[in-house]
Each structure stands twice: as C-alpha cells, then as structure tokens.
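What follows is a single chain, given as structure tokens, in the form predicted on its own.
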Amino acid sequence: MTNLRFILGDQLSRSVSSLRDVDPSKDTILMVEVAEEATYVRHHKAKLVFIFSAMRHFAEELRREGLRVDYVRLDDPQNTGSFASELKRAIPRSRAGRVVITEPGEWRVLQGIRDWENQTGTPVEIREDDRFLSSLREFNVWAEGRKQYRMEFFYRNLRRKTGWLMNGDQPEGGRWNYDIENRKPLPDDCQPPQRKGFPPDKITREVMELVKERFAHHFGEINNFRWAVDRDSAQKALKVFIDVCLPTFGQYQDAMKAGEDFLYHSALSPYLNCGLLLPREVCESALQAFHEGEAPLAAVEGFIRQILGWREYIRGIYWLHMPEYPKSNYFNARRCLPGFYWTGDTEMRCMRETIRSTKRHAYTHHIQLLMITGNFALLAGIDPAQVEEWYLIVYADAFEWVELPNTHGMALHADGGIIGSKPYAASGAYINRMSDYCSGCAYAPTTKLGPKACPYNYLYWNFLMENQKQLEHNPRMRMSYRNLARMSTDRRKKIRAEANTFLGAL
C-alpha cells in the first residue's frame, strides 16, 4: 500500500515514528507551512523563522536520503492555509490509500486530525510518539488512584527505570536531587561564556524574508536570528553546551544578570521540542561528561532533572487534564495583561531585561519566566487565559503541551494545586538576591512602601491577603501567614492602598 507519511512542524526526526518504515519507492513524505498554524495566536517572527527553516531544512535532509517529499509552502499560491485541506490536495497528488502520522503534541490538533479520515474519505494511522522517554500510557498508571502529582516522585520513578544516575536502588551520590546547590547568585566577576550561535543560511535568509512580509505586525525581532535550523548544528549546540556551560550549569542555573541572556543555561528546548534533538541523547550526553569527570554530580542531576523529570512530568499532566486544564482559575484571577509585557516600557528593570531578551531571541530562562514574569502575573492577578496565550506567543519553545501546565499550573498556580504544592509568590527580595537587576532600577528591593518600593514587594503581600482563604491552611505557606498576623491594620491598609494604587495603573 502506498502511504502518505504527513510530518508536523514539532515532528523533525528521522526516527519519529510515521517515519520509521518509510518505503523510498513508493511512499510520499508530506509537510505543509500552513497560515492557520502560524496565526491561531500571533506568534514572535523568531519562532515562525525557526520552526519554517527547520521544517525546509529538514525536508532537504529527507530529500537526500532519497525520499519522496511533497513540501508546501505558505507563500505557494495554491496553499490552502489548513493541515485538513492541504491533506485532502495531497492524497490524489501521491494517489497514498493510506496516511501514515505520529500523535501531535497539542490537544486541538489531534481532535482535527481524528476527523481527517472522514473528511478525505482515506484511512488514517495515528502512531504513538515514542520520541519521549516515558509513554503517555506509563504516566496514566502512575497517576492513577493519586490525590496529588508530584514531579519528584515520577521523576525517581524513571531514574530507577533508565538506571541514570543509579547505584543498583540507590540515587548516586545518596541523594535524588541537589537543588540547595543549585541556588547561588552570579558572582560580580563571573564571565559567563558567549553564545555566537548560527548565522543565517541561504534557506533561512529566504523564511526571514517571507516572515518579515507576511508577519510584520507580530511581536518580535529576527535581525539577531542565530538558532540552529538543522540536526548538525543542533547538535553542536548540545555539544556546546556539554563541554563549556554545564560544569557550572547547577549552581548557577537560578542566577539572573542584566545583558546576559544565556548564562550556562543550554537553550536547547527549541531543538528537544521540534525533534532536532532527542531527550535520550540529550540525557546521556550529559551523563557521559559526569562519568568521564568533565562535569559534577549536582550540576548533571539537575540538568537531567529538567528533562527526564520535569519535561516528561509536564507532559503527562497536559494530556491527563486536557481538554479541562486550562478552564480552571483557582485565584480569580480576571485582571488583563500590562502592555509592557509587549513593549517592555516599565520601571521594573528585573522585567524590562526580561522582555528584551523574549523580544531579541523569543528565548529567557526558566527563572526569569517562573520568578519574573510569572511571579509579577500571580501576584498581579492577571487573567490566566492571557498570560497563557503570551508565554504561547513569545518563546520559540512554546507548543501547548509544554507551555500551558508551566504556566496555568507552575507560574500561576491557577489549577489550584494539581502541579505545584504552593504558589511561586515572591517579593522583591528573591530577585535581588539571585540578580543584579535591582543595581540601578528605579524601585529599591529594601523599600517596601512608599514611591521606591519594589512594587513586588506589596503586590506579595497584598496577593497573600487577597487569597488567604484559599492559601492560610497550606503547610507551605504557614510562615508568612504567620508573619502577616504579627502586621499591624495600619500597615496592612498602607498596603493594599499602594497596591491598588498601583494595579490600578496598569
């Protein structure tokens, strides 16, 4: 039988599995650039770079090999704009009796793809992704009958699996993580390594183009493009990243520094996310450095952690709770999103840094989106719809699977507690001990009323009065209960008042 093998943008590895027995001489490899993927939120001109030169790249290396691709683009002018109807073009061009396609990563796509079948009048073969180290199936018998889903312990429950970092039962070094190394500020004389990156081929010069034509009105720039847009590059990437950044990469890895966009962090989810890379390979890379004495057991532990625990456990928490997830809002949450998550135009300087990088390389790090962003919309009491679609919108590594538990349930707390025990609430004080943002903003971390003050300082306790029903019984949250009871009335209505003074602004 003759197959049409249909490859989403996210899908770019030659073992996902629709690929895996691919017939040369008579299947056809179909990939679409459609407009309905590229607008359903408006996304950064850096991410539609990205992922459109990644996915032409990729049908090069395809065609290559000697196999047949059908690839449409989206300026073709006979391009139809949805997954769906340059399926139903394509099954008479390749005369396929059947399509051939891996599960894809977002909810919304698989309810159009369950309807392709009836819509073209041609079997459809959904294939599991097993590009993934634990199977949706594996995370559903772990959850099963629990009341709470904590990362930690699925994530000890693959390292006994893979054996990563095992010694027979026991976790090396004795212990599963190692996080309170993991803590430290940047010193004021660390030099974190330069990340050139990759400049722009021939393919991608010819996306930028077409981006900047058809997507001008998107948030974003492209002019600093430099991602890796192939295997081989993504692939030097991670080696990168192994042999410079992950030695320091643990301790440092919550560190923040005004210009430096990278750090020791690896800027390698774009790649994981698209299938440049794999998370095995990606995994035992840094494995091996720790066996051959290149990188220390901390710094590994919570490299692998992030991976093989906390992307996998994401993962299954989106497809457990979908399509639900995101309708909850725990806090009531209804405020809109600031413009200065768009333009950057505050005083905050902890947040103008932040948005500089989103808008230069749709790219911060994971404390900057958790402590800075995330933490200033929790407190603030935005709406979580908006917040979620903005993460959607401005990082290249943002497909739903992965950005909407991060934030609905992580960043904002707004499932009421199925990911995270507590609420990631912090004043001024966490951001001026682990950055040196606060050196030369106009608010001072110290300050906590008053003109100079931090405004997350009296955001965080205004949010703790705001929802203490829903928050004074956690075991978590029990020590600054404890010091908001020792407040005086007159302080706390000096707080709400500067709060309100300020959200009111927004």
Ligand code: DLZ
Given for the second form:
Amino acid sequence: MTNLRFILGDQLSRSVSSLRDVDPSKDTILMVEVAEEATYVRHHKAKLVFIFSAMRHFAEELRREGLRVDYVRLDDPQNTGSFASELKRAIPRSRAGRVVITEPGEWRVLQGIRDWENQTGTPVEIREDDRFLSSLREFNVWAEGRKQYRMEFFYRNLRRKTGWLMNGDQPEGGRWNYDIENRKPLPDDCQPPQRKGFPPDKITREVMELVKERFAHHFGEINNFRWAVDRDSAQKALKVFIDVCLPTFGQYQDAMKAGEDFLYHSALSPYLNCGLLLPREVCESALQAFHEGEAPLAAVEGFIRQILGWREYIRGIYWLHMPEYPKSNYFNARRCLPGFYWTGDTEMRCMRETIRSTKRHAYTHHIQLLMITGNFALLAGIDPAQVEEWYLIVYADAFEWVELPNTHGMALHADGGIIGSKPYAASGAYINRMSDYCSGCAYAPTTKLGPKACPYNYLYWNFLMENQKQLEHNPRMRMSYRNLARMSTDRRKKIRAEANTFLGAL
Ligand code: DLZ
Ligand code: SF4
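Show the form predicted together with the ligand, please, because up to now only the form predicted on its own has appeared in this conversation.
The complete assembly is shown below, putting the previous chain first.
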C-alpha cells in the first residue's frame, strides 16, 4: 500500500515513528506550512522563522536521501491554510491508501487528527511518539493512585531504568540531587562564553522575508536570528554546550546577569522540542563528558534532571490532565496581562532585561521565566490563560505540551499543586541575590514601602495576604505566614494600599 506520511513542524527527526518503515519507491512524505498554525496564537516572528526554516531544511535532507517529499509552502497560492484541508488536497496527489502520522505534541492538534479519517475517507494510523525517554503509558502507571506527582520520584525511577549516573542501585556520588550546589550567583569577574550561533543561510533568509511580509504585526525581532535550523548545526550547538558550557553550567544555572542572555545554559530546548536533537543523544553526550572527567557530577546531574526528569515528567502531566488542565485557576487570578510584557517598557530592570532577551532571541533561560516574568504574573494575579498564551507566543521552544504545565503549574500554581508543592513566589531579595539587575534599577530591592520600594516586595506580601486561605495550611508556606503574622496591622494596611495602587496602574 502507498502511504502518505505526514510530518508536523515539531517532528523533524529522521527517526520519528511515522518514517520508521518508509518505502522510498512508493511513499510520499507530506509537510505543510499552514496559516492556521502560524496564527492560532501570534507566534514570535523568530519562532516562525525557526520552525518554517527547520521544516524546509528537513524536507531537503529527506529529498537528498531519495525520499519523495510533498512540501506545501505558506506562500503557495493554492495553500488552503489548515492541516485537514491540506491533507485532503494531498491525498489524491500521492494516490495514498493510508495516512501515517506520529501523535502530535498538542491536544488541540490531536483532536483534529482524530477527525481526519472522517473528513478524508482515508484510513489514518496515529503512531506513538517514541522520541521521548519514557512512554506516556509508563508515566500513567507511575501516576496512578498518587495524590501528588513529585518529579523527583519519577526522575529516580528513570535514573534506575536508564542506569544513568547510577552505581548499581545507588545514585552516583551517593545523592540523587545536587541542586544545592547549583544555586550560585555569577561572580563579577566571570565572563560567560559568547554564543555566535548560526548566520542565516539562503533558505532562512527567504523565510525571514516571508515572515516580515506576512507577520509584520507579530511580536519580536528577527534581525539577530542565529538559531540552528538543521540537524548538523544543532549537533554543533550541542558540542559547544558540552565542551564549553557544561562544566560551569551547574553552579550558575540559577544566576542572572544583565546583557548575558545565555550564560552557561544549553539553549538546546528549541532543537529538542522540534526534533532536530533527541533527548537520548543530548543526555548521552553529557554523560560521556562526566565519565571522561570533563564535567563535574553536580553539573551533569543538574542537566540530566532537566531532560530525563523534568521534560519527561511535564509531558506526562500534560497528557494525563488534558483537556481539563488549563481550566483551573487556584488563586482566582483575573487581572489582564500588563502591556510591558510586550514592550518591555517598565522601570523594573529585571523585567526589562527579560523582555529584551525574549524579543531579541525568542528565548530566556528558566530562572528568568520562572522568577521574573512568572513570579511577577503570580504575585500580580494575572489571568493564567493570558500568561499561558504569552509564553506560547514568545518562546521558540514553546509547544503546548511543555509550555502549559510549566506556566499553569510551575510558574502560576494555578493547578493548585498538581506539579509544585508550593508556589514559586519570591520577593526582590531573591532576584537581588541571584542577579546584578537591582544595581541599575529605579527601585531598591531592600526597600519595602514607598516610591523606591521594589514592587516584588509589597506584591509578595500582598499575595500572601490575598491568598491566605489557599496557602496558610501548606506546610512549606508555614515560615512565610509566621513572618506575616509578626507584621503590624498598620504595616499590612500600607502594603495592601501600595500594592493596590501599583496594580491599579498596570
Ligand atoms: C508552531 C507551528 C507553526 C507556527 N507552524 C506550523 C506549520 O506551518 N506546520 C506544521 O506542521 N506545524 C507548525 N507548527 C507546529 C504546530 O503548531 C503544533 O505545535 C505541532 O504540530 C504539535 O505537535
Ligand atoms: Fe527587579 Fe526589584 Fe531588583 Fe528592580 S529592585 S531589578 S524591580 S527585583
């Protein structure tokens, strides 16, 4: 039988299950750039360039291998603009008797695919996405019957299963987790390596023109586009990370520094999430560096935990809880997303820096995500749906399976604790400790009230007061509420008043 093998924009891996048994003499591979996907949220321009260019490069690679690729460009005048309608057009072109696809990364897309057979009259085989290190079945078995799903325990199971950083049944070095060693601020004299990235080639430049023309009104810049868009370059980026950054990555993974957008971070998540790199090869490269004595255990364990632990766990949570997951709003947060999330026009230097990097690269590292933009949205009571849409739009690595649990659960605690045992709420003191932002800020991190007070300070206490009912019985919040209880009524009133004035002006 002739198969039409449909590859989505985040399935750009030669080993993806839909290509497993491809027959070059008969089968056709279908890839489509569609307006529906480019606009269901207004993706950052650089995210669009990244995905379309990576799709075009992948199609070229498949063609070089002798495979037949039916590729529909966004600017094709015949393009009907959606997956389903493009599939309908493509089936007669290929004379396929069957459509084969790997399950998508988004619930919304899966619902569409489930209807394709109905719409086209052609059988559709949906295959498991086995590029992950654990299957969804494995996650569900682990999760069954648990009230809370803590990543740490899921991660330990996967360490045992893979044997990575294990000595028999004991963790390498005697501990599962080296987080405590991974929380240092960056010393003043420490100069992180410059990332050159990859200058756009002809295909990317063409896509850049297309995006400038069609999506001029979308957020973000593309003049500094330096992402890898094919597997070769993504592998080079992996090598640079392992050789240059990994040895130092661990200790400074929570640090922030003005003007340093990547520090020692891998910045590999866009490649992992669209399929240019596979989680297994990325972890194995880090493990090899450890075993060859090139990188310390704390750094390698911290990195492995992000990929083997957190990334797999987040995916499991997403599929286990969809479509209900985004509907919860534990703190009943209703405020609109402030305009400075788009413009960066704010006196808060930490926020300004984070938005600048976001605009420029469609990237910021995880502590900026969690403790600057995420923490602010949590403290200010921004409507989770608006925050989630923002994250999905602005980051090159954001597909819903990974973006939603990270935002709804981890950053906003809107799921009431499915993911995190407590909200990641923090005052200016944390940001001051972990960054150099505060030194050049209009506000002072040590000032609690008055015009110079850091907004994260009074918003933090205001958040605790507003959500006392939901949080005061949480054992991990006990210390914070004990401190709040010591505060005079007058001071509390002042905090509430200043927070309300600030929030009212947003
Ligand atoms: C994000 C995205 C964009 C912007 N455009 C396309 C596209 O034109 N064609 C495509 O196949 N995929 C695209 N994607 C990714 C999808 O929106 C979606 O996130 C994934 O297919 C889910 O697995
Ligand atoms: Fe951010 Fe407050 Fe520091 Fe300013 S003082 S950079 S607002 S944490």
